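We begin with a single chain expressed as structure tokens, specifically the form predicted on its own.
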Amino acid sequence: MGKDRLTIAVTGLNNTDNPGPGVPVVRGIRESKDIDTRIIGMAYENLEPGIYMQDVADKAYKIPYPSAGTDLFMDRIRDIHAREKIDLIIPNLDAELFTFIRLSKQLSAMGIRTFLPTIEQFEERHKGNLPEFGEKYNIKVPKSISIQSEADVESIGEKFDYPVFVKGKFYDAYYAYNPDQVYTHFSKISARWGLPVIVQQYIKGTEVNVVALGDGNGNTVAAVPMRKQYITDKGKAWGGITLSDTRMLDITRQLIRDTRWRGGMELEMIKTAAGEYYMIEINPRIPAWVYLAVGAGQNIPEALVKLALGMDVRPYETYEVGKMFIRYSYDLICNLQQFQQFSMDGEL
């Protein structure tokens, strides 16, 4: 590939205790020896750390939440594109993906590429649809139900043994050991992410994850499994290690082949003591721990960029087993003027 400079816009710069994938995605892209890039950060909040971190975004812009309305959202994208001539946008947050997928044809007409799953792929793997998804693709999944009100909580004990998982449709997952805890989690999650709230059967075992990339034609371009070694109270991995697990990789390749998945994805599974694997969640984008895959030898952000540009990308065949990541907090010192400029002007 030539070294023509590409302008790539990236969202998900909220690198906090509930980190977005944007910063590690940028790190992977910047490590590419084939792609010369100018990175445009797109942030929803004024205090997203990726705005102010050195070597992340060459320029950062504030954008409105998609919930503010498609017209307002697209007007801002057009404004940024007029200034920056964006070649590719990589959205990294669950709550924005549906909007970006719907707008992908409009973006393409503007000269902005994306590499995202289809609406059908995105919808059928929703947490609320997971039982039907598992049956369709012959994958074991825990039993789950969607609840719409506190009145539904009373019937949970008739369908599941406690504890159960209580999950938001986009983010957040909490254990509940009794109905009172379900009420508490339901109120918190529904207020933040809306309805429905998903209640999922608890499967005892070890949580394992795979980050993967599908080319849209049924081929797995990259896949790296890992086990979480430290988990925060938000359920996020704060440390992890790559695994040698052929069964996890077989499940991943089968799923990508059968769904013809296009783009990045994260598979969250439980491995039981008997060696069974249950799919508990499918995230339709690159996860925040993707830099572990980069460090293990599979630069998934780089490969996604190349696929988006229509290049032939040779699938990764190996990765380094026993590679670890440990996340840490870091006090980033910046000037008040930077914060004020971004807050008032919407760019930095």
The other form holds:
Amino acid sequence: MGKDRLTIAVTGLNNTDNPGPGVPVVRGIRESKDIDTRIIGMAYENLEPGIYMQDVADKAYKIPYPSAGTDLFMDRIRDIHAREKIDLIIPNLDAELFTFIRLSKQLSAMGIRTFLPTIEQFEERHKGNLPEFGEKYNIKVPKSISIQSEADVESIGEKFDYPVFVKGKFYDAYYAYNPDQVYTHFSKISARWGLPVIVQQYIKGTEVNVVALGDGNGNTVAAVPMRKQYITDKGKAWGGITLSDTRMLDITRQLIRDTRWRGGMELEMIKTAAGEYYMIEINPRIPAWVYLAVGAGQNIPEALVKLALGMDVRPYETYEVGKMFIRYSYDLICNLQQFQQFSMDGEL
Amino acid sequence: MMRLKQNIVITETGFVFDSDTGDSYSTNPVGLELLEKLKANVDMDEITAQITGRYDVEPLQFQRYFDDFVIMLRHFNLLEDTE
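Would you mind generating the form predicted in complex with its partner chain now that we have the form predicted on its own?
Below: every chain and molecule of the assembly, starting with the one above.
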């Protein structure tokens, strides 16, 4: 098979201590033997490392946050598309996904493909909807409630035993051992990510994760389970290892089959000492540790690109167990000229 | 009968990896020898005979140490019972 030259735009170039998945997604795509690409980085902030890293983006553009308004956002995409003729956009951040899903028809009319879950798939797996989701798809989930105000905090003690998990609708999660801590986390999270804030029952066990890709017809194209071996103070994996756990794969395949999931996803589960699995979160996009799956033999970013292009993708059936990743920090030296150019012109 | 779970990987240096959980451990050469026997489904009497034949240890003394070792393996969820 010959290589086709494609222009793929990718977000999530924030390779910080709370990393976006953009850079590992690009690494996976660049390793494809079938697809040759020009990568367009789309960044929200001037200091997203992926803008400046070698061999990540061939060209980077600054884009406005979706919260600035859909028109403004779409105008910028049109402007970039006019110059770059984008074939495919891979959005990688939770907070932008709703906008991209809503705009997918408009993007498609412009000739820009996406490979995203439907609005219904996206909405029903929200942290606040997890209890209903668990019941509908017969998956164990921890008890949780959505709270809208500080007044709701007082009743938590009646519904849960402490400690509880306090979570933002997109990001952030903190343990709270008493109502005072819930107040503190509620204020912090709601100020940053808005409402509701989710309070979730604490399940004792080991956190395990799966990165997976569904084809939209109920088939699991790829799935790799992982356990975090080193976790940062933000709860992010700084090291991880692939597992042979077949139960995790069964749960993943069942979920993708029943929801007919379309696109990348990350399942976050707690495995208890009794061997039960509780789904604590379903992230509707590829996670930042996806390059571990690539290293273990499943190039999920490449498979997603192929699915988006309507190419035939044979599901991955194996991966290497015991493959590890260890993240590291690295000081990239840049010239002021580059920073100035991106800050002032919005492109580099 | 008990044996080491089939998903447990042991290297010749004594590195032990549980591929279901991602946990890893290390053991000394005698521990490694015992794990290999447990993995091969060797029964307790045979393990005792082999170890006491090779090392300067009384059967009762070995069985006491071996019981402690098995308790530790069970604690780490590395063993499974067989027929």
